[in-house]
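Below sits a lone chain in C-alpha cells, taken as the form predicted on its own.
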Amino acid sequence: MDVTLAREWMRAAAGAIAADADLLTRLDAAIGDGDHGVNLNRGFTAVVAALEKTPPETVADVLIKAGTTLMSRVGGASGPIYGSALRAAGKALPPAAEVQPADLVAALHAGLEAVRKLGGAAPGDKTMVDAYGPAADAFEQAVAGGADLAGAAGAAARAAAAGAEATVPLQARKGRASYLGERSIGHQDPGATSTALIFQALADVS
C-alpha cells in the first residue's frame, strides 16, 4: 500500500459511508441513538477534505490525519473510537511511503486494541469490534497464506461483513445499545456495519 492508495481508501470509505449513511441511521435509530449514519458521514467528508488540503507523504500520516480529523469532527462515540482505530493503526506503521501486507496486518491489530481498550468491547458484547476483529484475523490469515493486499483486503472484508451480520442475535453489553437490554436482540449493530463497509472499501481499491 502506498500513499496514494490509503488516500484511496479512505475516498472510498467515505463514499460508502454516504451511500450506506441512511441504513446506519435507520440501524442506529433502533438501539441507539439515530445519529450514526450522519455523524460517521460529516466526519469522512472532512477526512477526504483534509487530505486533499495537506497531501500526506507516508501511509501512516494519511491514517493519523484521519483518525485525528474523525476525533475532532464527529460527535458521539463514534469519532473517539474510530478516530483511535485509525490513529493507532497509524501509529503502528512504519514511516514510509509504501508498507507491505505484514505492515498491515500489525496496524490493524493496534486499532482494534485501541478500540477495545477506549471503548472496553469483547467479541460478542454487539459493537464493531464483532465485524473488525474477525477482519483483523482474516487480514492475517491470507497475509500469512501468501496473500497478496487485494487477496488479504477481500479475505478481510468478507469476515467483517459476517461479524456484523452475526450482531443480530447477540443481545447488546456495551455502548447505548446495552440500556436496551434483551430487546437489543434482533438488530444488527451499525459500528460493526460501517466497519464492515470499510473493509469492504480497502478490498474495492487494493
The other form holds:
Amino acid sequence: MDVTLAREWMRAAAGAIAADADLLTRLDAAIGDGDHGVNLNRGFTAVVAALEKTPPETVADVLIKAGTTLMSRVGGASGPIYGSALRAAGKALPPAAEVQPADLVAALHAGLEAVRKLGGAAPGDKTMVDAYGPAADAFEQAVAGGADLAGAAGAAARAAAAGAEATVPLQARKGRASYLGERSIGHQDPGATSTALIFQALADVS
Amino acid sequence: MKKFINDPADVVAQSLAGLAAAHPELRVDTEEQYIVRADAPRAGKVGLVSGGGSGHEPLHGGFVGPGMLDAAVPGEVFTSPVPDQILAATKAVDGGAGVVHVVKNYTGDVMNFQLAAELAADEGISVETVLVDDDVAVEDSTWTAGRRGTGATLLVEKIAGARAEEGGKLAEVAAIGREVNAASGSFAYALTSGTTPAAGRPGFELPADEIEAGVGIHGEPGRRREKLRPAKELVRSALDAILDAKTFTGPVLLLVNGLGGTPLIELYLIYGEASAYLEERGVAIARQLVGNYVTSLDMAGMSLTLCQATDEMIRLWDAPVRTPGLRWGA
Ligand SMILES: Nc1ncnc2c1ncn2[C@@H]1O[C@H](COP(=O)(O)OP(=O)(O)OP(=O)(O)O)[C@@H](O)[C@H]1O
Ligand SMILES: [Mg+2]
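Could I have the structure of this protein in the form predicted in complex with its partner chain, to go alongside the form predicted on its own above?
So here's everything in the complex, that chain up top.
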C-alpha cells in the first residue's frame, strides 16, 4: 500500500459512509440514539478535507491524521473508538511512503487492541469489535497464505460483513444498546456495520 | 417534523448564539463550542465543567453561573462533545485549584471526557471526574456499560457547584458530587419519542395506549413497553423501582422532571402522587423540585429522582444559585 492508495481508501470509506449514512442512522435508532450515520458522515467528510488540505507523505501519517480528525470531529462513542484505532494503526506502521501487507497485519491488530483498551468490549458484546476482530484475523490469514493486498483486503471485507451480520442475534453488553437488555436482540449493530463498510472500501480500492 | 429551526445542521450553533444573546452574564465561545461564566477563570476556585449531547436543555448550558457550573460543553444533539471542546472549557475555568468534570455514564461521554482529562493533565491541570449513573432501570454490572446518568446530574451539579463556590478543594468538591450520585436513583416513563432535528422523525413509534418504561434521555427505547395506566399507578411503579434498587429512609430530595414535552400541569399532578406515596412508604421529603430540567428534546414523559440527603447536601442545595435554568437565594 502506498500513500496514494491510503488516501483513496479514506476517500472511499467517506463515500461509502455518506451513501449509507441513512442505513447506519436507522440501525442506531433501533438500538441506540440514531446518530451513528450523521456522526460518522460529519467525521469522514472532515477526514477527506484534512487529507486534501495537507496531504501526508506516509501511509502512517494518513491513518494518524484521519484518526486525529475523527477524534476531534465525531464525538459519541465512535469518534474516540475509530479515532484511536486509526491512530494506533498508523503508529504501528514504519514511516514510509509504501508499506507491505505484513506491516498492515500488525497495524490492524494494533488498532483493534486500541479499541479493546478504550472501550473494554470483548467479542460477542455486539459492537464494532465483532466486525473488526474477524476482519483483522482474515487479513492476517490471507497474508500468511501468500495473498496480495487486494486478496487480503477482500477476505477482510467478507469477514467484517459476516461479523456485522452475526451481531443480529446477540444481546448488547456495551454501548448504548446495552440499556435495552434483551430488546437489543434481533438488530444489527450500527458500529459493526460501519466497520464492514470501511473494510469494503479498502477492498474496493486495493 | 415541525420545529422552529432554520437548518437541522445549524440548530446547536444557532441555539448557542441565542443563549449568548439572552444571557450577557455568560460567555459563549461559538468557535470551540462551550459556555462559561463571564468571570471565569476565578483564581483559587475549583472549576466545575459538565457536558454531553445537546437536547437536554436547560442541562447543561442553562446551569452555568454562580453556585453551579463554571462551564458547559454541548455536543451535537444527543452526541457527546469532542475532547478538544472539553479541553478548551477546562482551560477556560482553571483557576489553579483544579477542575471537576461531571460526566454522565454513557460510553461516548466517558471516552471523550477521559481523553480530554488526559490532555488537560498534559497541560498541568488536575482533573477529577464525577461519574453520574443514577438510572435504576438499567441493571448494573461490570460486564456492561452500567447505569445511565439522568436526573441526578442536576443534583450533582447543584450541590458540588455550591461546594466549589464556597471554596471547597478539588477532592472535596469531587467527593460530595460522588456522594450525591451514590445516594440517588431515577426512573423514567415516555409517552412519546422525541424527534432529533437531524433524523426528522421520532426515534420510535408508540400506539396511542402504550408507553415506554425505563427510558433514558436520548430518545432510545426503554426497557419494556407497557399499557398506559393512571398516573397514580405509574408513579408508584417508578418509585417502587427506585426504592427497591437503593435504600431510602429519608429525608430525600425529590426531583419530578419533565422530559421536554410534558406540561407542568401533569408534572404537579405527578408530584402530588409521588409525595403521597412516599409518605405512605415512610420516606420524608426534605426538598423538592418540579419542572423540565433534564430533558430529551420534545419527548413527552417524566422521570422521578430520589436522593437520600445528608444535612450537608441540604445545606448546599439551599445555597444561592444564579443560572438561566435554576435560580434562588441570589
Ligand atoms: N465499548 C465499546 N467498544 C467498542 N465499540 C463500542 C463500544 N460502545 C459502543 N461501541 C460502538 O459504537 C457504536 C455507536 O456509535 P455512535 O457514534 O452512535 O455512538 P453513541 O453511543 O451514540 O455515542 P453517544 O453516547 O455520545 O451518543 C455501536 O454500534 C458500537 O458498535
Ligand atoms: Mg448513537
